[in-house]
Structure formats: structure tokens, C-alpha cells
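Read the single chain below, which is given as C-alpha cells and is the form predicted alone.
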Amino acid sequence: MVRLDKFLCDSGVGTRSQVKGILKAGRVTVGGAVEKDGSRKFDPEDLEVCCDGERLGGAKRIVVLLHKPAGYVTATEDPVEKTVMEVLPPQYRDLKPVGRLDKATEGLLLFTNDGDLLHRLISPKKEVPKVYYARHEGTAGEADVAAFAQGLTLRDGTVCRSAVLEPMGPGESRVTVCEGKYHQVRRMMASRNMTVTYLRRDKEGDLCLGDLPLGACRELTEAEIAELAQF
């Protein structure tokens, strides 16, 4: 037995909040009858579910972790640049990227067919921590650590939330942020006169890149997906 609202999300109809509106509008039928209660439980093997007359399959929720190489933009398509979709095996190319890594950045990038999970992970309100390894000009000091902790205001006026800067030696640092502004880590480091020369995302939430080779990907286990969904 499965809840109707979860079935609709897993089928790619929309996020949890979007599904509520779709149900309220009477656009969903279960066994041929309009159903507006998302908490209703049913057996998908016994009853046909349709949205706007189109039968839904209740697709298995998939989350894929890619070790993104540099040189690819995070987009499903681009008229000029190579996209991360070209790195994925063909069976995963209908998935959507979760957030972004810029063209020059390597590391952990997630893809999913679960619209609700995608929006939860990229929402600033959820404050999902993301950990980066950076090589950069100069060496981070105590004043830089304090500035990151206080929250930086970038040169263009962008205000960044408190972040963690951990110096790892000359020209190396670990940075943890809980939001995803445009080129955020690079811009934060630049604001402290430390131009980033290499950047890699190693962790998102409790999920680590580990020893996954550059350019390779793997499906997350149900346990790993459940941990991500807690945010």
C-alpha cells in the first residue's frame, strides 16, 4: 500500500506542495473516480491512477551521485557547452540535477527523478551543509576564519550566511556552506584575497564523495536516500 501523494511525487507529477494543488483541483483519478485526498493509501497493482487523463506509473525513486569532472556545465541542455548529462550513462539522462556545480568545479553532484527531494535539498531554508576542498592563492588565517563565521558581504553586496573555513596548510582550505549562491565559494574566497585555483565538492548533507572515480556515478541506496530526505 502507498499514499497517493507519495505515488504522485514518485511519478514526477510535481513537488509535494504542487501535488496538493493538483489533487485539490480534481485532476487526479484513482480507479476512474476523482480523488482529492493525498493521504489515501492504495495498491498500485489493483487501481489505475491518472492525472489529467494520463496514466501514471509510480516510478521508482532514483538518486544518482556523480563525481563531476571539470569542463561540463550543470544543465540538462546547452546550445554551446557540454553538459553534465553527457557524463551520465544513458539510463539516467531523464533525471534532473540537484543544484549546480560550475563548469570548472569537480565533485559530488546529485541527480534524481524525485521533484520533492530535489526542492528540499536546494532550498536555503533547509540549510543542507555542503563541504568543499579548495586550492587557492595565499594562506587562510584566523581573521579569514572569523570573517567566514560571521557571514561575508561580497563585493557586489551579496550577503552570505555564516560558513566554516578550515585552513589545511599553505594554499589549501576546506569550506562548508549551507546555501548555494552563484559561484559562492569562489567569490567568498576571493573577497578575502584568496583566488581559488581548484575546487571540489566532497560532501552534501551526510553523503560523501568517497573514493568514487572522477566521471563515475552510482545509485544511492534506500538508506542513503532516506538520510537525505530528512533535511
Given for the second form:
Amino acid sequence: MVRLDKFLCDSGVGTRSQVKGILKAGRVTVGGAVEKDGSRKFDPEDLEVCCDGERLGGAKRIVVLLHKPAGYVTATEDPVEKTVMEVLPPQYRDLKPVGRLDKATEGLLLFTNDGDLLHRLISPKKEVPKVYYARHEGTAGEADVAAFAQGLTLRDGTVCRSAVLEPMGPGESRVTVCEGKYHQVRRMMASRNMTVTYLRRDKEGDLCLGDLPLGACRELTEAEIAELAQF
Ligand code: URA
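Form predicted alone done, so how does the form predicted in complex with ligand URA look?
Below, the chain from earlier opens the complete complex, with every other chain and molecule after it.
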């Protein structure tokens, strides 16, 4: 945690007394809200500070897209399991995962050092659509498509929002959901007697996994981050 006035001085905004005036004039925002109190303490990793609308200090905002392999849990540390952090190259190991994929699930997983963006993307209020490819027992039919569209009730009584099920052939489907309940796709499919045997996330918002090889990652461009931040 750092004091806002010290952070502003260290970022080159001005001297201590100039910073006082700048704060008083309402030219500084912390996490998007005007802040006039220089003694306010905050975590620069978590909140973005702007002066006259321009972002100050801190590390460059990075978002990394990983093609997660199966066998890794989504956590920054775990006493027993291998974590997704072990798949990332060392220079990205300070980033935080955005949401989660199950240990057995492969596919698109984002990481960022931008706390604001992270919270926005995982907020249940944001309906960021996520597209999964599933291989499963049985074959999806019209009644299953309708049940997904209506909003499924899982075996434990949990009610899901409307989702899109697209049968792709025997034992293969595409599923689009706008929420992130625990084991959601697997449980939705199980509730229709289609046990999932393989699951991969192919898309989040407008971002696609594309042909990124399994276990590889890439940094998003500023344009891709801006598009993502719209959700
Ligand atoms: N739904 C699941 O069941 N598992 C995931 O990892 C993601 C969505």
C-alpha cells in the first residue's frame, strides 16, 4: 500500500505542494473515481491512478492468453497440484488468472496485471460469452437445445441462465454460456445425461484461441485489450 500523494510525486506529477493543488482541483482519479485526499492509501497493483485522464506509474498493462493444457489447476499456488503458473514463461508469473478453467479443461485462459480489468471480466454482472467445444457421451438433440435456451436446472437445483447448445454431430457440441458457475458446462451437459469427456474453451468475448498451440501463450495487443475491456 502507498500513499496517493507520494505515488503522485514519485510518478513525476509534481512537487509535494504542486501535488496538493492538483489533488484539490479534482484532477486525479483512483480506480475511476475522483480522489482529493492525498493521505489515501491504495495498492497500485489493484487500482489505476490517472491525472488529467492519463494513467500513471505502475507496470504496463499486460494481458496474456494461454492455451491451457489439461492437468493444471487455475490458481497462483497450490500445495498439491501443478498450477497454470507453471505453464507460463517466467516473465509472466506475477500476473493473475482471469476466472478459471477446471484441471481437466483445456483452452483459452487469460492472465493480467490489471486488477480493474480482472474484476470487471469476472464480475457476475458482466455477461461475457464464453464458447466451449465439448466431446461427450450421447448425442445432443432438439430437446437439449431447447432446455439450454430456457435455462437449465442442474441436478443440485442450481438454476442456470439461458445458454446456447449447438450439436456438431454424434458426441460433439459447442456450448456458449454467459456465466461461470463451478464446473458449469460439465454439470449442464450431465443434467441432460451427456457426460463430458473432453472440454476446451475456444472463445471469450471476441477473443479466440485460434491456432495457438497447446501450452503456448501470447500477449494481447492494445486493440484486443480495449475490445475486451468493453464488456
Ligand atoms: N465449465 C466447466 O465445466 N469447466 C470449465 O473449466 C469451464 C466451464
